[in-house]
Amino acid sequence: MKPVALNSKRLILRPPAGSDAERLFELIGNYEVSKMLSVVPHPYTMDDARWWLGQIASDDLAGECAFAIDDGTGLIGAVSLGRHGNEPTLGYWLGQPYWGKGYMMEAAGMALAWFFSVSDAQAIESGALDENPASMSVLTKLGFGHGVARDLNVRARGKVMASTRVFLGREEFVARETA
C-alpha cells in the first residue's frame, strides 16, 4: 500500500519526506513521545530519523505504509499501517507540543477510512502502554475494542511494560463512520 494525500479541515495526511527528517528527529526524539512506543531508541539521532525516511520510502515494506500528520506548518506526528504479526497493525505518535488537541482523532481516523477502502483486510489492531491513558482513549473513541494484556518491550526505556491491544473490525469501523 503506497500513502496517498489525504485531507481534513485541520490536517493533511501525506507520505514522510526527507525534508521531515529534523523535525521527526526533534518531535519524536522528547522522551516523553519515545518512552510510549516500543520500537523508538532513546536517545533518538539524526541517523534514526533519516534510517525511518529511507526504510518507510522503500518499496519492500510488505504492505506497511506510513502518513506524515502534517498541521500545515509541518510534520507533527506519524501514523502508519502494516503488519507486526498476523494482523494489521495501526500505529501512530504525536509531537508534545500537539497532544491534548485532538489531531490524533482527526489523523488517525483518516488513516482507518482509508485503509479499509483499499485493503481487503476485515480488522486491524492496535494498542497502548497501560501508564498511556490518552492513547486508549483515542483508539476506544475510534472503536477498537476488546483488549488483551500483552507485555511489550519498550526500547527507550529498554524493558518491558504492561500493555493492552485493542482490535477493530471493518463493519465496527463502517457503522461508526455511518452513523
Ligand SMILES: CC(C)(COP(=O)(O)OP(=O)(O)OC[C@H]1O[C@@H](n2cnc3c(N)ncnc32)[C@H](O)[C@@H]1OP(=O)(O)O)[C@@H](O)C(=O)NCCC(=O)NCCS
Second form
Amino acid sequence: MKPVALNSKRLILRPPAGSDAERLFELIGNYEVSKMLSVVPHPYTMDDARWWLGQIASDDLAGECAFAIDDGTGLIGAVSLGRHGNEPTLGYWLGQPYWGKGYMMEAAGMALAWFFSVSDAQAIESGALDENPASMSVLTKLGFGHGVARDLNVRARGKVMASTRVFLGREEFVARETA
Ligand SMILES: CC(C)(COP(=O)(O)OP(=O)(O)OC[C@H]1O[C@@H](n2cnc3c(N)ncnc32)[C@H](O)[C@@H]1OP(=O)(O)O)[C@@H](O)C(=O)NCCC(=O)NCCS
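If the structure you just shared is the form predicted alone, then what does the corresponding form predicted in complex with this ligand look like?
Complete assembly follows, chain above in first position.
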C-alpha cells in the first residue's frame, strides 16, 4: 500500500519526506512520546530519523505504510498501517505540543477510511499500554473493541509492560462512518 495525500478539516496526511527528519527527531525524541510506543528507541538520534524515513520510502518495513500528519507547518506526528504477522495493525503518535486537540481522532479516522477503501482486509488491530488511557479513548471512539491483554516490549523503557490489544472490523467501521 502506497500512502497518498489526504485532507481533513485541520490536517493533511501525506507520505513522509526526507525533509521531515528534523521534526521527527525533535518530536519522537521526547521520552513522553517514545515511552508509549513499542519499537522507538530512546535516546533517538538524527540517524534513527533518517533510517526510518529511508525505510518507509523504500517500502522495506515488511509492508508497513506510514503517513506524516501535517498541520500545515510540517510534520506533527505519524500514523502507520503495518502488517505484524498476518494482522494489519494501526499505530500512531503526535508530538507533545499537539496533544489534547482531538487531532488523532481526525488523523486515524482518515487513515482507517483510506485503509478499508484500498485493501480487502476485514479487520485491523491496534492497542495501547494500560497506562495510556488517552490512546485507548481514541481507539474506543474509533470503534475498536474486544480487548485482549498482552505484554508488550517497550524499547524506550527496556522493559515489558501491560497492554491491551483491540480490534476493529470493516463492517463496524463502515457502520459508524455512515451512522
Ligand atoms: C495518545 C494520543 C495519540 C492521543 O491523541 P490526542 O489527539 O491528543 O487525543 P485527544 O485530544 O482526542 O484526547 C483523547 C482523549 O483522552 C483523554 N485524555 C487525555 N489525557 C488523559 C489522561 N491522562 N487520562 C485519561 N484520559 C486522558 C482526553 O480528555 C480525550 O478524552 P475524550 O475522548 O473523552 O475527549 C497522543 O496523546 C499521543 O500521541 N501520545 C504519545 C504517543 C502515544 O501514546 N501513541 C499511542 C500509542 S498506543
